[in-house]
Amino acid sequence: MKFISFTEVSIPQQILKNCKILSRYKNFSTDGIFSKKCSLYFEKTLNVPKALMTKSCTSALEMCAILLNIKEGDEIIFPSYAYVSTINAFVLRGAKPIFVDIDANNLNIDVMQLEKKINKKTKAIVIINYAGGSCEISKIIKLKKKYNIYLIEDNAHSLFSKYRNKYLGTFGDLSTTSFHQTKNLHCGEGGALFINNKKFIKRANIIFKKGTDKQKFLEKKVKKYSWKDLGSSFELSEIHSYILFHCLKDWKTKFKKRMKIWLNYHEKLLILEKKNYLRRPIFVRSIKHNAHIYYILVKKNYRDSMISYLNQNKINATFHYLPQHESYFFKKNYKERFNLQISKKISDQIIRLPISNNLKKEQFDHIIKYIFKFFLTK
């Protein structure tokens, strides 16, 4: 048996061999015909009123911090469980963090929390759809337009899930997501930002394109483009956007392989959760979830040994967040100290499992023939 990886990062052979066709437009940049053909494909898809392609899901985030106007001592809210990205995002802005725990049952941000955490200060709250689904967002929506605050979803992990049959991305007012080459459907690195306040979408034109009028140029509408807002180098390149165009033909497909992979590992590990060896994942109820993460809750002492017991036999198990309200960089910056049990436990307990739309058979077999085993010695 050959090291079994935590996830796929292949494309497919046939797509990378037929790159050569940018040769045929002359742009192998940005700005070009795949760039644009993604965007559509979302906007019609996700019936988002504008998508645009970004190098990454961060970039995209550091968009969203933009369009928002943070200014210093704006407060942000986020779930302290989450990635540092979107976190430092804001705060490169000058937004303070305002962290809250997370529900123990399906590790989203703790929808009950929340409204004793939003004050005056409060622009935005931030969610992370995590492993595939979500929170109850409907609750949010409320408290958003009770506060008039802004809705940012981070759908790094759920994109083509839905809450409530409409698709996760789609509830706040800006949204991200990702093409890592660790995401269900990846171009090896890119992003994109779905604008759902049509409000944002004329200045994001203008961050996107560097801080300038340059959309505006291009549509003939004006002479010349120049500086007029804040921007950066954000959009994704015409190489990435094409593999990324090419594997989106057929992501149901994948999807459905990957959602086969998971299933398996729901049905294989029951036994184990009925003997309290381990608690398998849970969501929302009104969650259709795309299997992006299989992960699995432990014993803290057994967490760490597991994972190096898998590692030593060729399955490339992980942990996943640390909380952020206990980073070096939290607590050598801001006063504030906060007591998010679930986060911490969360984060002690978790071990993630290999999972891609091709994992094959004797690859599964072996995976749960060492999670079996390594529970027979305790």
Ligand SMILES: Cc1ncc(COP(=O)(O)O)c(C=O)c1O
Given for the second form:
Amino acid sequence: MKFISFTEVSIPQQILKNCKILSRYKNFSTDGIFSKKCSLYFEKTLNVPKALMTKSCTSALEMCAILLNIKEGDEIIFPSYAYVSTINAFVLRGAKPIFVDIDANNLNIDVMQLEKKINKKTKAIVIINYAGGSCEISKIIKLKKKYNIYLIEDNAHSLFSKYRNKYLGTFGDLSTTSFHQTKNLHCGEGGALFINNKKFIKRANIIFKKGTDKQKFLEKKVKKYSWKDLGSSFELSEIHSYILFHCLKDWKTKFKKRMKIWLNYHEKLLILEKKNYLRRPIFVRSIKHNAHIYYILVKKNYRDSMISYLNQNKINATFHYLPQHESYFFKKNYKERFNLQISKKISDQIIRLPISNNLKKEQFDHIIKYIFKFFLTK
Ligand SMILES: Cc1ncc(COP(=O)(O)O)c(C=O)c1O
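Same protein, different state: after the form predicted alone, show the form predicted together with this ligand.
Below, the chain from earlier opens the complete complex, with every other chain and molecule after it.
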């Protein structure tokens, strides 16, 4: 058995072979037909007013922070169990992070803990739709309206998942996603910003083009383009857009294969859950998830030894986020302290198992065999 990667990454050979088509258009950088095709695909499929293809989810989050016009001291609420970029993007613009614990059932922000963290300085709530699911977003939308604050969805994990029959990423004023190679759909490295609140579109087009009105220039509405606003190099290259556009064509087939593996894990591990060795992911009925992550929660004192045991047996199982309220950076730079026990507990218990649509049956059986073997010795 060869080492089983956490995610078996591949780009179909045919796509790479046909990549030479880009020479025909003589455009390998940005503003080309493939990034436009991707944008249009998402605008149509997700029914969002504007989709901008970015270099990464991180760069889409950085655009969100510029769009919100964050000033020094503005507060933004995040789950503590979070990826670094989600928070850093806003901290880069001077925001102060306010952390909320997560819900132990779905590992998303605990909506019941949110309201007491909102005050006059609160500018936005940033949620992470974790592992293909989400929190009870309807409750956050009520808070958003009550306090007149923005909602940003970091939807890096949950593209094409649904909450109450509507795509995740279409609830926030702005939402972001990732096409990094660890995601269900990827082009190596890439991302997107989806704009649901139309008031942000005009300015987003400028920020996206390095802070200039180049979009108007391309549309022949102005003779020259010039510096108008903050901005940076956020656009996805044509090479990456080309790969992504072709991978998008059969996303449903890919997702089906991935779901089959997710469901197989779920079925095979039920018995270990019944014996109290582990806990499997929980999704409520309002969620139709995309099988992005298969995780298990095990006792804290088994977690690291189980990861080592699986690694020794050629299985790349791995941990996930560390609680950001306890990070070196946060403690060094902010006075506030938070007592968020669930974020810490989940961070100490979680193991993510290898999953991808390319995972073979013999690899899957090998993983299951060693998970059972590990618990037999306990
Ligand atoms: C929730 C979340 N947001 C953002 C990112 C960053 O994505 P990217 O690598 O596309 O910048 C990640 C990375 O996995 C993530 O888990």
